[in-house]
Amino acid sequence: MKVTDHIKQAKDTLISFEILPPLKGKGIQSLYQHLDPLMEFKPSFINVTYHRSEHMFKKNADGSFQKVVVRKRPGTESICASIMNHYSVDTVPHLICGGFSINETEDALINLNYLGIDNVLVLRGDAAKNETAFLPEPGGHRYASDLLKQVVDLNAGVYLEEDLKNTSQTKFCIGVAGYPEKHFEAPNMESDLQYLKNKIDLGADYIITQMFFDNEKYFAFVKACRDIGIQVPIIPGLKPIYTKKQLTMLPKVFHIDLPTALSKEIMKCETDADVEKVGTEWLLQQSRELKKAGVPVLHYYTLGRPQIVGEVVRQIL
């Protein structure tokens, strides 16, 4: 079922996870224990998350370098259709412009429309470890808004080869990323929200957030999205706070800002079990507000910590 349609026939907020593809080498046992503690709270939908491949050089034996590809953790694909058939719950497979050709995309899309699988999450992709800047693959699309209009072809039927005739429409319902506190790379607000809207009238039909920590930043940023004609449905991404570390990595990867009275608890932590439960009891407290509220969706950044969100969501249930 399509993330529209599971929003569509709610009588209240549904919930909903994002878990990272187990690393290469892992069994597929590892992503089941992983969500096993979660499945009690009946996701609408599981989002399965993209890692781009990585360059590295090996050393041949004569001393010369050699460039390899390296892909830590394998593609979304199986991974979407396990998922399915174990747990018997939508998936939603992360789609990025950065690693793949525009055949290669299509080739993906093909794939997971032959699997069962109708929702995809379209989005850029982050800049590979060794440069500073995104760079588009060869023949691949260097904004997300280029890699939703090929989904949004496909949709309607339309495949690169452009020869081939009474061709199979796909029925994907696509989302986008959106950003309360703007994407690192706009110049401002303003514009960030344009270039939602540009997404939204070439066909996405829904909006995950980044993570956030402060309520008030999701709602001015759902009102700034109302204001200038966003109406598809607005899902928030929560994320827990476990590790004094994060204080420092969350703001630094992902151009966030964490709340001074989240930080100033964070800090009087000894321990980082200390910070888990001050991150547990932020989270619910974030999640309780929202639910009020009336969000379509809670959706949680459980990223190897299930537990912690299987404790919040145990209470907002």
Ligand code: FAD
Contents of the next structure:
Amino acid sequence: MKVTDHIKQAKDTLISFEILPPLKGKGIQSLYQHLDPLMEFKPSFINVTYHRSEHMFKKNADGSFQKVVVRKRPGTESICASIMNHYSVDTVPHLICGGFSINETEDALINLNYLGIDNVLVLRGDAAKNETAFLPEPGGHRYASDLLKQVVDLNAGVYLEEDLKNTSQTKFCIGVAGYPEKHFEAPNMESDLQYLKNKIDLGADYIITQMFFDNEKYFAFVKACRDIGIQVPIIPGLKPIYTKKQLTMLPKVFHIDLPTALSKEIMKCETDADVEKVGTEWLLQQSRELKKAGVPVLHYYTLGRPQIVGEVVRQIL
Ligand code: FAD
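Having seen the form predicted alone, could you give me the form predicted in complex with this ligand?
Below is the entire complex, every chain and molecule, led by the chain shown above.
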């Protein structure tokens, strides 16, 4: 079922989770162990992130180095299918521009359609680890909006081979990313919002936000979106904090701010167990306020700490 149909049919705020594929070498059981404790909360859908290949240098026996291409977390599409089979829950594979030609993208979409997956989250992806700025694959897409157009085309039965006749139409529900604190490459909020509106005008059905720790930023973002005519659901993305290291890591990696009150509380903590208590309480208060404000879905980045998310969700349902 489509994410937007879940939202239309809901009488209250829904719950959804986001997970990473397991590291290569780990079995699907490791993923089920992560998800099992969360399934009692009946998530409406589960997102699975996409991780492109990385270039690395491997040391040879003679001391020289060899450049190798490594994909640490493969399997997004098949993991989505496995989760659907195992738990009977809808999944949302993330699909990125980086590393894909348009033909490979089309094949990936055809596979997802065959697997019975109704949703995709369409993204550009970040720069590859060895590059300073995002570079599209030769024959690939530069922006999420270009990839979005390809999905919209396929939903209309338009494939890359123009002479295909009587084609079947896919029916993907399409999500896109939004940034309450601005995407880090955008010169200003106004241009970032205009490009976001462009994605909606091209056919995106809903927005999921980058994580934020200050609800006021989300509320201001929603208002700014509505002011320029974006009417689709805007799903808040939420993440627990549980280590002191995250105080500097999260702003560095995700280009977001941590509120002064939260960072002061974390600085006072002696151990990461103390940080976890502060972070759990913060996430709980954020979730309560957002639910009270009537957000369509609370979307949790569960990553390494499903039990914190479980503890919070138990208290707000
Ligand atoms: P875009 O919408 O293409 O925007 C990128 C930048 O270009 C922005 O600054 C925008 O303002 C600007 N822009 C957009 N269109 C144009 C245009 N036509 N001309 C000029 N400028 C333009 N990354 C992964 O690799 N895998 C994942 O699974 C993943 N999941 C994510 C999930 C969520 C909810 C979020 C918020 C992010 C996720 N990311 C993921 C990270 C994402 O790929 C990066 O943030 C990336 O840098 C931007 O992606 P985007 O889809 O927002 O890009």
